[in-house]
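Here's a solo chain for you in C-alpha cells, the form predicted on its own.
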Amino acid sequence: MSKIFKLGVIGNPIEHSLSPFIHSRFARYENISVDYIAYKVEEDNFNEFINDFFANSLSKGLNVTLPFKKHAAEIPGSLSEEAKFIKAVNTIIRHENRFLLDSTDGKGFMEDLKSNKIDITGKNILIYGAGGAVESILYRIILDKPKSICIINRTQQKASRLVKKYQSNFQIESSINIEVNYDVVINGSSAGLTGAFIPPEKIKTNNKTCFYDLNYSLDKTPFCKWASDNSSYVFDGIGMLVNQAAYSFQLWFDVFPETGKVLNDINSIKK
C-alpha cells in the first residue's frame, strides 16, 4: 500500500481556500497519494499546531497564508534567500527532520505572467497596495529589471516602508508620475476584492496596458471589472495561485506538476 502524505494549508480565515482542490488535483495527475486539508488556527496556537502537525512521520509540509506568513518565517529552520529578505514564508518543507522555509508567491506570479506572455522587463509598473501580498512579488519583479516601479497605498507610511526597504536594490516611487504611461498595473490591495475599486485619478495607461489583480475569486473581482473597461489584458490571481502552489508541490515531491489541467479544472468551476 502506498504512503499517504499529509499536507495542508494553515490560515485564518481559510474556509474558501482553493489550495486543497489544487493540490489534490496535482497529486492525482502525478499519481501521488496525499491528504491535503485546510486548517483554521488561532494566532496564539500557531506554534502548537506546527509541532502537532509534524509529529506525524508522514507530514510532508504545509502551505501558509494570512495571517501566518511572518510567523512561519520565525520557525527554526533554513530560510531561502528570498524568504529571509521579505521575512515571510508560504511553504514549509520537512526534510530529514529539519524545516526548509520558502516563499513561492513571487515565482508563481512571474510564472503566470510568462504563461500570459506578459514581459515586465523595461516596463513602467504601477502597484496599488503595500502589504504582504505586494511584498511577496516585489522581490521577483525587481529581479526582472523593469524600467520603473511606483507603489501607492492609502496609508503612505506603508508605501514608504517598502520604498526604504528596497531602495538599495531599485529606485521605487511612492507617488504617481503623471508623465509616465504605465504598462502594467497591479492590484495588491484588499479593496480589489472586498469592495468597489476606486482608481486613482490622473494615471496614464493605454489599450495595451496589462491589469493584474493579485486577488482571486470565482467571480470577477471589482478591480478586474474596472480594468475591463480600460483594457482587454486583464488577469486575476488564479494563475498565480496555481503556479505558487505548483512550486510548493515541487519543493515537497521534487516534481513540477501539470498546472494547465488544474487551471482548466478551476475555470470549469467558474463557468
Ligand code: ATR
Given for the second form:
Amino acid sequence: MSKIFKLGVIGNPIEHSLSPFIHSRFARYENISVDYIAYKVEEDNFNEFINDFFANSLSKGLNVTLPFKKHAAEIPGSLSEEAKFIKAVNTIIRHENRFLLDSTDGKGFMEDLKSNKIDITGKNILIYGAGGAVESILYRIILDKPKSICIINRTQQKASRLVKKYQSNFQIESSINIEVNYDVVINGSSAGLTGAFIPPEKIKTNNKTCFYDLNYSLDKTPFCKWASDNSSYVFDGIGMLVNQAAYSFQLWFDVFPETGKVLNDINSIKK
Ligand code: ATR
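Here we have the form predicted on its own; I need the corresponding form predicted in complex with this ligand.
Zooming out: every chain and molecule, the one shown earlier first.
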C-alpha cells in the first residue's frame, strides 16, 4: 500500500480555507496519497501543535496562514532568503528531520500575473494596504523592476515602513502621485471585505490598467466590483491562492502540480 502523507494548513479562523480542496486535487492529479486537513489552532498552542503534528513520521509539511505566518518564521530551521527578508512563512517542509521554512505567496502572485499576461516591468504600480499580504508580494514585485510603486495605507506609518525597507534604485513612495498614470492597482487591504470598496483618493488610470485583489471569495469581491466599472482587466486572489499552493506542493513533492484544472474547478463553483 502506498504511503499517505500527512499535510495541513494551520490558522485561525480557518473554516473557509480552500487549501484542503486545492491540495487534495493536486495530489489526486499527481497520483500522490495525502491527508490534508485544516487545523484551527489557538495562538498559545502554536508550538505544541507543531511538535504534535510532526511527531508522526508521515507528516510531510504544513501551510501556515493568519495569524501564524510570523510565528512560523521563528521555528528553528532553515529559512529561505525570501522568508527571512519578509519575516513570514507560509510553508513548512520537513526535510531529513529538520524544517525548511519558506514563503510561496510572492511567487504564487507573480505566477498568476504571468498566466494572465500581466507584465509589471517598467509599469507604475499602486498598492492599497501595507500589512502582511502586501509585504509578502512586494519582495517579488521589486525583482521584476517596475517603474514606480506607491503604497497607500490607513496607517501611514506602516506604508512608510515598507517604503523604507524596500527603497532601492527606483521610485517607491507612500502617497498618491497625481502626475502618475497607474498601470496596475493592487488591493491588499482587508477594508471593506463586505459592502462597497471606496478608494481612498482619486487616482489616474488608463484603459489598460489591471486591477488585482489579493482577497478572494466565491462571490465577486467589493474591490473587483468597483474595478469592473473602470476596467475589463480585473482579477481576484483565487489565482494567487492556487499558485502559492502549487509552489508549496512542489516544495513537498518536487513536482509542480497542474493548476489549470483546479482553477477551473473553483471557478465553476463561483457565483
Ligand atoms: P494581512 O496579513 O492580510 O495583510 P494585516 O496585516 O492585518 O493582514 O493587514 C490588513 C491591511 O488592511 C492593513 O493595511 C490595514 O490597514 P492598517 O495598517 O491601517 O491597519 C488594512 N485595513 C484593515 N481594515 C481597514 C479599514 N477598515 N480601513 C482601511 N484599511 C484597513
